[in-house]
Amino acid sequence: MKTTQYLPSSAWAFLIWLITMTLLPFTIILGMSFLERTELGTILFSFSLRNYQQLLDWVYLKVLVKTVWLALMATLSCLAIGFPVAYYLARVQGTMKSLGLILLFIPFWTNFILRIYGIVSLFGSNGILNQLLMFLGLPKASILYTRWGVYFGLVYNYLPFLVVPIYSSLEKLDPFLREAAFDLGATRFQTFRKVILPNIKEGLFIGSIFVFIPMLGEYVIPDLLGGAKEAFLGKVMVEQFFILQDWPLGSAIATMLSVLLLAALWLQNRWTSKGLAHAI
């Protein structure tokens, strides 16, 4: 006798909120990616292709290269930081496991926005950065509105995105693994290589999609750090929307950045299955 499965009613109110405020928006920014803006301000309702085309352009391509250069840079960098601080965190026990952890989650708790303007009072003309200059007898630093200005901000602010899955994967992470592998004779890098790091693969992919993906559509950051010299794919796309009214082109773009978002978690999907495969 075939019984009959029903959702339960939370999965029917995710189902419902995941259709409204995630495929229906993103349905109506891909709609409107093929709609053409004309001269005069006006929307055509006919499809066209020249958004896209026009994303081709070298204008566009040149802030494209740079926009993905500087989030690659910035999520290197926090890997960098970030994994010696899991990985530090996921060892050590006691006292200091507690103040590493609130540590690390202080900059949750603070305004985003606070948290630039922090930058700007350590990085600024006469920020605390070039007063220690001028006290040492050593000429001014010029970091704040330049692209570099743009790279401490991305850093500083998604870091702790990063630490978070790495740490989750490396405390469930069994250390008789680790002790079995010296038992066998492993060197400490041949352990960290062929031990440590297959098995919190995911951890690290998963931190850097989540900095690697806001970091190209990021727009406060390049304003208020980079200036009017520096523009970034954020930048330009909300500049389309609300400035010069184009909402076909600038919902191209975000098209864009959500099929790089796509690709990213497939890509991350297939590895994990991949793994799977291997260990079965």
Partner chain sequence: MLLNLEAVTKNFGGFQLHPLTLSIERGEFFSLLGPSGCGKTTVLRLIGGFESPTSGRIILNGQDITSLPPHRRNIHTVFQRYALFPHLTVFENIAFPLRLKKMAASEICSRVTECLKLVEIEDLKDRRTHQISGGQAQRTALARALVAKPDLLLLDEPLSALDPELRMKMREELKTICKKVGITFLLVTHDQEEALQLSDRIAVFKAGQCLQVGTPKAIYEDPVDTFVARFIGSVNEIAGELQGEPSPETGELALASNAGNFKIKKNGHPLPRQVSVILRPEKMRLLRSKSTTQENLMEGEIQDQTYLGSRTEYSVKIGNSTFKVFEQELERLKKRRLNTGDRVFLAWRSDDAIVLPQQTV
Contents of the next structure:
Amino acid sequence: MKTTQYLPSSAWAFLIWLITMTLLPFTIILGMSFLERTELGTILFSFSLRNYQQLLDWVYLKVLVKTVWLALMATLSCLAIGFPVAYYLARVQGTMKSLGLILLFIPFWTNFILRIYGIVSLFGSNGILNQLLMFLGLPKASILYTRWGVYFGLVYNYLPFLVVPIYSSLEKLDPFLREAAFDLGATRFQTFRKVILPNIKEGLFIGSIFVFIPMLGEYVIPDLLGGAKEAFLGKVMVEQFFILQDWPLGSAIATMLSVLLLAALWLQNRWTSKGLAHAI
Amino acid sequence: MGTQRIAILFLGLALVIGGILFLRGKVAHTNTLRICTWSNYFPEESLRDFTDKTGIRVELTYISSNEELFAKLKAGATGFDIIQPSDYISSRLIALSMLAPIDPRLLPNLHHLDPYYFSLPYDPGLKYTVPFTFGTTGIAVNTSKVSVPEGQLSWSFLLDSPDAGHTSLLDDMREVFSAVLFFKGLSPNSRDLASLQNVKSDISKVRDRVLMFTSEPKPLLLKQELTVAHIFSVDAIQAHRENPDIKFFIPKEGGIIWTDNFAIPSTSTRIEQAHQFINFFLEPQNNLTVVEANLLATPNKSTRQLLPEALQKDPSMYPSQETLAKLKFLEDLGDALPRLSRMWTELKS
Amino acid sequence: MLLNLEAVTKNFGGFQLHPLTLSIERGEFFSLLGPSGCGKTTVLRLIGGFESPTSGRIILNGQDITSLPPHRRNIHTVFQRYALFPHLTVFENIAFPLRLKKMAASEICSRVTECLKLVEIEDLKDRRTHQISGGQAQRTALARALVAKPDLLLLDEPLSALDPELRMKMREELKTICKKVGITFLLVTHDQEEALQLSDRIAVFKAGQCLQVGTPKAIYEDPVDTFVARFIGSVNEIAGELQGEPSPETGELALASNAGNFKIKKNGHPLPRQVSVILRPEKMRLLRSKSTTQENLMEGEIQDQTYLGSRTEYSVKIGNSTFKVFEQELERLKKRRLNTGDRVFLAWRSDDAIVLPQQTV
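To test you: the structure above is the form predicted on its own. What is the structure of the form predicted in complex with its partner chain?
The next block holds the full complex; its first chain is the one shown before.
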């Protein structure tokens, strides 16, 4: 079959957008990661691997490992909570479904900082939870300004992003697949494992990536809810750009994060034969 | 077909609008000053007064941090005539020759400034900057929750707080290191790696005890989540206004003093008008309007005399001469900075 | 007797299944026939275990399976849209029920291959489900349902998604496979031609009620009411009133109607005076001129004719009604050609008419 070699004109608009908004900035960051910094914080145009060497320092590696671990744990928590939610929303119909979807999306329409401060009001040492505990004569819970506060903030904030792709792929499933599996002798659990799960693999992966990657770069939540006691990759990177005036080092960290993203996407592509476009 | 054309039209429009906005940055009316300022800093009436008096219009652009300002200038923004950098940014800008020199002949009101400000380490003789406010870093204590000992407070009150579970440190590398350096009787601008390592280990012990790091402790102090906070004087004073139990202390070992200044970028084309602006706000009456609106401490001695007695004598706003002598400006650390920042990252991991 | 439904009812929403008692014999091809919404699919789902009856019992092979979930019933289903598993190959789809039983790999392989051969899709075994055609998918679904040798195979309108030519072919194959493997087939369809062609016995449903159960011939020749008569095949109807008593010698009875007075025979059902006489088009002869005959005669005018190749269909206007009648091509060629408006006669024998009580719907 002969394929047309030229692109339709609408594709050109998209291509221009893609190049200026994605490829160009990325190339700039990539390039900057190989430059050096002067004492005063401006950029020296000389090629150097110093930034990447610096990142191999155990301090930065420790931050990287910590951040990856945090993002991983938070993602798994999101999966544990979000998957049943997505499953329920896909199975239920009528008012409950509409209500459920609205509740899921309300956080999207609220300002992010407001939501975080909402958590502070809830879990702060004089917050609603502690006031309840005090009223019941129980000891205070200090969730905020600890790792747990950060976990909670991450899961709370990113949960809808995980639920939506999973819900979407569950919705697209032929409802008769489940019945067919039962009919042929599978128990509920076997049906779930052998029929449902393999067919929503893509949704699961997309949802996890949508959540894992941004979490790697998070710094507002660790600052506001974690008491800024621990620096994660996002914070270290932002500090390079704004406080410490070491743009090349910051770019190196940014490049590293981008490479992680590309690696995750490549993994996904290999794992599911149909690829990204099919899943969405 | 239809959507295709709309898409291209839209893109074209976006580019055109972008171009117009960009050019506006280059071309401007001759009698307009472009000022990069903090939000709500200048009261409307003062700016109108200025325009009435001099015929020069004023256009404001807002930023929220020094780093943002520096990033903008470094990225090549050339449309500003007046900027308001803090002291440490000013010293960087001076070193990079990004500031136009100040001509004292165009500032007849300069003499209103307190003599202290003519020998600042980052700009001796005020060749490039003119301070419009100053402040200090110290400790805020909610005295109704935590009792303060007699006599002058020491930095140990923060570092070894009686209520560590409700204590915070500033999320600022230089400030936190300075607190310990002061405590040890050392200079906050020390580059000695050995001392810095010691300080680092001290901080790591403190870090485990305190509740959090934050550069904005005011709301939490008011909510009583914090009772002892490492804080900038400006925030402490505002908190005190709302809750008189919250008091501000400058420890006896000394602390950091900082200024916010007027400066003229070297790329400005309206240097004379910029000087007129600075001169206008050096006028005690005009300075007073701004100071009253923002509850800031002023380096202008004439303005100070116009303030109510209580305010003039308030040590949290206007430290005594004795205290002033112990206060230090933060200076650039040069090649020690990367090593310090690595220590800071280590502390936070 | 393989399957017994005892007074099974089902109520949900606005629908109600009237108490159904039905038995299906081992090895037979049984169809549930009726218009949309008549409840036939509900009955299928009740047997499959996807719905629970409101009351009544379902007995399979002597065992009460009423409360058993689908996966515990030895009944497999071919779904209308096949419901093949998209993440598995054709081979694996068919192997699915066997893998659930934890059968040995070698045995799975031989059984699946056997089924692939049965439905003639051996060369598709490694294809994915989106790489095969509709007909091939249908065969895969059939193989998957048969491979575990269930007691009963349910088919939910399996041919409705296929194009007419393929449908014809598949009908024949279904019948063949049924007899070959000896498994009882229960088919749900709204296509009466399909039911007639494939089934050993048919159950006709309307609005949640089973009207008649019988062989295709019985349903066709001896419908229990006008609905069944009308649903199967084509009909011409005469509404009339019975007059007097049947003649002792001929057994014929007089009928008065708007189309004329005729002689009919009762066929064993109790009949009221107001009846509906059903005349199938193929039971009526088309005459160009009046002739003396023992048969009933009706006079009319050709309104329309449709040439169908092997036969021609005529619409004849008699009085206020239109009657449909066929003429086989061989016959037609022997006689004078008919045009619209021509005067013709329809003849029919009294025992070829199906006489039923009149029904409003």
